[in-house]
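Only one chain is given next, in structure tokens, and it is the form predicted on its own.
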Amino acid sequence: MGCGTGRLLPYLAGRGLSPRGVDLSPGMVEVARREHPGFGYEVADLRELPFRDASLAGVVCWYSLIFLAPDARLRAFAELARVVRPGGYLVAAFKHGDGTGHRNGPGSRVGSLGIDFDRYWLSAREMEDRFTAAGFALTFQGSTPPEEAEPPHGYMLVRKTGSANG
């Protein structure tokens, strides 16, 4: 979810998975289709995913949840929980922070292209709390050392709770 240019799909396919890409940006989906053909891509919003309930074995949110404004988070996490089947996994990468918004500017790589967007760096505690509230249980949590990246990057693997029978 939030596949961007689709660069992770060949990696996932190489590990025996059948990935599909979803991104909010039609431009990113266009680039993904061109640079990584052979995969299914859709333009969709994390708050309204085009999948049936409990239809996905897993989801990758690699630095995509950082674009969720505060008022969009509850709905997006609920949608992720809706589409992942019980026992399924979700892996997320994010940047640690206090929830403060950050805007790309003219000096940034995408800012130089005339693209502006907000990013929100959340604490590991908030990420875990949001996953737990949505019906996931933490399986793994890790981060880069603070001296390696500013801000440090966080990683979480969560598993959808519940059973296939209810």
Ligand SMILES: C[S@@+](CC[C@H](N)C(=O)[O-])C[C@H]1O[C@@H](n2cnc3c(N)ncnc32)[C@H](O)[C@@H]1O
The other form holds:
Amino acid sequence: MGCGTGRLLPYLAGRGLSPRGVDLSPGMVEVARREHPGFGYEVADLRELPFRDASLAGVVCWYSLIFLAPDARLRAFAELARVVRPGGYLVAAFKHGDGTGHRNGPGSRVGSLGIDFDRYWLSAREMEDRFTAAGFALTFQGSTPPEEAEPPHGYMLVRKTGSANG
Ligand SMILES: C[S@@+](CC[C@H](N)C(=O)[O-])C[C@H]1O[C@@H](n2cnc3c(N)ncnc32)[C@H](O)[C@@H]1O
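Same protein, different condition: the form predicted on its own was shown, now please give the form predicted in complex with this ligand.
Full assembly next; the chain just shown is listed first.
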């Protein structure tokens, strides 16, 4: 979700998965279709996904949740939880911070082929709390060491709670 140029889809397919890509930016989806053909792509908002309840084995949000303004997060995490089946996984990459916007300096507004986003460095505590509230349980979290002018990168793997058998 937030597949951008689709660069991760061949990687995921190479590991035996059947990935599809979703991105809010039509321009990004156009690039993805051209650069990584053979996969299904859709223009959609991860707050309103074109998938049935519990229809996906997993979701990858690789640096896409960092574009969610605080007032959009509740809905986004609930929507992600809606589409992942019980026992399924969600993996997210993000940048660590206090959850507020970074309009000046290294985290300023960024373009995504036609759409401009504000970026937010998210706290691992908020991420875990939001995932837990939405119905996921934490499986793994990690982060890179801080570097100059760059916040640490955070990684979180969560699993949808409930019975995998229904
Ligand atoms: C930093 S890029 C990462 C792209 C890709 N995941 C990767 O790792 O190469 C983040 C992408 O998320 C998309 N995005 C941001 N907010 C979104 C939303 N609400 N719904 C769907 N896509 C969104 C942007 O258009 C952008 O292509």
